[in-house]
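Presented as structure tokens, the chain that follows is alone, the form predicted alone.
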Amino acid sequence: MSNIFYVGIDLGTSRTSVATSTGKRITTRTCVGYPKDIISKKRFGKDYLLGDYALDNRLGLNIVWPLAEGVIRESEKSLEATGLILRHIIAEAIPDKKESDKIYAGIGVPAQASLNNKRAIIDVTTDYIDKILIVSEPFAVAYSIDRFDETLIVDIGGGTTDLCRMHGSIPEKEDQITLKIAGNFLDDVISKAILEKFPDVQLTPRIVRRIKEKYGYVSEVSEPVVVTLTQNGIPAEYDITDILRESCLKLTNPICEAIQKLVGTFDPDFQEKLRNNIIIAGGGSRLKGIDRAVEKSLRDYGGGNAATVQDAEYCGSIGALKMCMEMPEEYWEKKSRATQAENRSNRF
């Protein structure tokens, strides 16, 4: 007898996480490293490396980040890399799968992802996913925490920030906003700001990401943020307290404006309830004080209440998993019916 394994996947520009019906949870960096030459291929003994393992050995690899702004880049290499990442993480999450077993997967994408991107995900998973749901990432977050009535979900990822109004039914197009301002944008802003003040320090994307994840804040006050950086190989301490807050505000200010727009265009009878039920998810929800910054931005609207999710890493994939396990048959895309996938992939 064959088994059915349900898998929820949050396919992100920076990180991809998986939650399965067997209780397994896995996360990985959304990147693939290909050996640069015959020497590096001999060293690794593989045609490619994935995730953090690839980044730890990046000097001998050509690193491919296949997603940009939450969608697959338009290149054969990016399509291949996306397929490798998804295949690997599913195999790692379900190591005991038999050939006759079935994989039913829900995959989260940005709220306003194009039909072409959704079709690309279906195409690259044809060989190892039997049925698939393409779901809006903020809708998956709402599903995870069972918040469907007059709730505003703000999902701050690596490539996009996705906002979605929930009102007791499947959201319409006007209920959703996708901003191309998110974690990777903030990394770039922080890097440029540090180099502007300290032009000779040595930075890498991983150094900047670690600084952001450990110290990022938008609150009114903070303990001094002093980090150790190198200049020509010589370490020294640098105070970046003000730099960090000003950089983080360049991320949160556009998000607050988008929240104001979704509140201001909602049914007036339900605006108060909406602005008092704002849920912030994704990696960006870890910025210290972001909930209070959102509340402050709504003072002219009568105030509001914002909260961050408890499990920023897996909230989206858990929601996609719950959808997999609860959605009726007509919502699934059968892999042999790609045309129907285009017609129905906007449901979520």
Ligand SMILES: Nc1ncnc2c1ncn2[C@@H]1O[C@H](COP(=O)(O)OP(=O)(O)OP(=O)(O)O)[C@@H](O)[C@H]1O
The other form holds:
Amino acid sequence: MSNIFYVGIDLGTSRTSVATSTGKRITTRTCVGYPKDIISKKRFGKDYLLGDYALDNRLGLNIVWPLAEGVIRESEKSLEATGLILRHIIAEAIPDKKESDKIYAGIGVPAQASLNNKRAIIDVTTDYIDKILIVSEPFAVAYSIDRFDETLIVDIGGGTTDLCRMHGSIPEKEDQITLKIAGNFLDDVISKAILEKFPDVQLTPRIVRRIKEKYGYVSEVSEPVVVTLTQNGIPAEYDITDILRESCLKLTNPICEAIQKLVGTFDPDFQEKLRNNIIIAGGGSRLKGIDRAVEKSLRDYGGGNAATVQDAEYCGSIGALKMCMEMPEEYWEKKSRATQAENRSNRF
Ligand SMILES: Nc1ncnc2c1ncn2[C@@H]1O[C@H](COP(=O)(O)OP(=O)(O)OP(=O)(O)O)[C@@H](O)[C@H]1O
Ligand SMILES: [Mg+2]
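Starting from the form predicted alone shown above, please give the structure in the form predicted together with the ligand.
And the full complex, kicking off with our chain again.
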């Protein structure tokens, strides 16, 4: 007898997370490392390494981050890398899968991902996913917490910030905004700002990300943020309190403007309810003070109420899982290219 396994996948620019109907939760960085030369290939004994394992060994590898701004980059290597990540994470999540078993997957993509990108995902997974549902990331977040009434979801990821207005039915195009301003953008801003003030310090993307995740804030006040950085290998302490706040505001200000836009263009009878039900998700929801910063930005609009999700890491994949366990047949993607043109894939 064959079994059906349901899998919810949040395919993110920086992280990919999976939740399954068997209760498994797995997350990995969305990257693949290919050995640089014959020596590194000999050392690793593999054609590629995945996720954190690849990053821990990055000096011997060419690291490919296949997604940018939430969508698969247009290159053969990126398609291949996306396929490898998804294949391995599903195999790890469903270790007991038999040949005759079926995998039905829901995969989250940015609210405004193109049809081409959705097709690319279907194509790279065709060998190991039997049925696929492509869902908008913020809608998956809403689904995971059962919020279908007037609620504004703000999913701050690595490559994109996705906003989606819920109003009791499937959101339309005008209910969704995708901004290319998210965690990676903030890393760049912080890195440039530190180097402008301290031109000779040594920074890597990992150092900057760690500083941001540990100390980043958009509240009015903060304890002094003093970090140890090196200059020619010599460590010293640097005060980056103001740099960090000013940089983080460059992320939150455009997000607050997008929130105001979605509130301001909503049915006036329900604007108040929307303003008071703002849910912030994604890794960026962990930025200290972000809920209060959003509330403050809505003061001129009559105020508002914002909360961050409990489980920033898995709420997208759990929502995608719930959706694929509940969706009727007509919402699933057709796998053949010919029928895809008529497909209703833009619905979520
Ligand atoms: N405590 C924190 N403070 C600020 N940012 C954080 C914190 N923790 C994680 N992040 C950032 O959140 C981002 C990752 O979020 P998430 O995992 O939701 O992204 P993603 O789903 O991979 O990306 P996308 O949805 O854009 O494709 C990274 O930029 C990460 O540095
Ligand atoms: Mg995401």
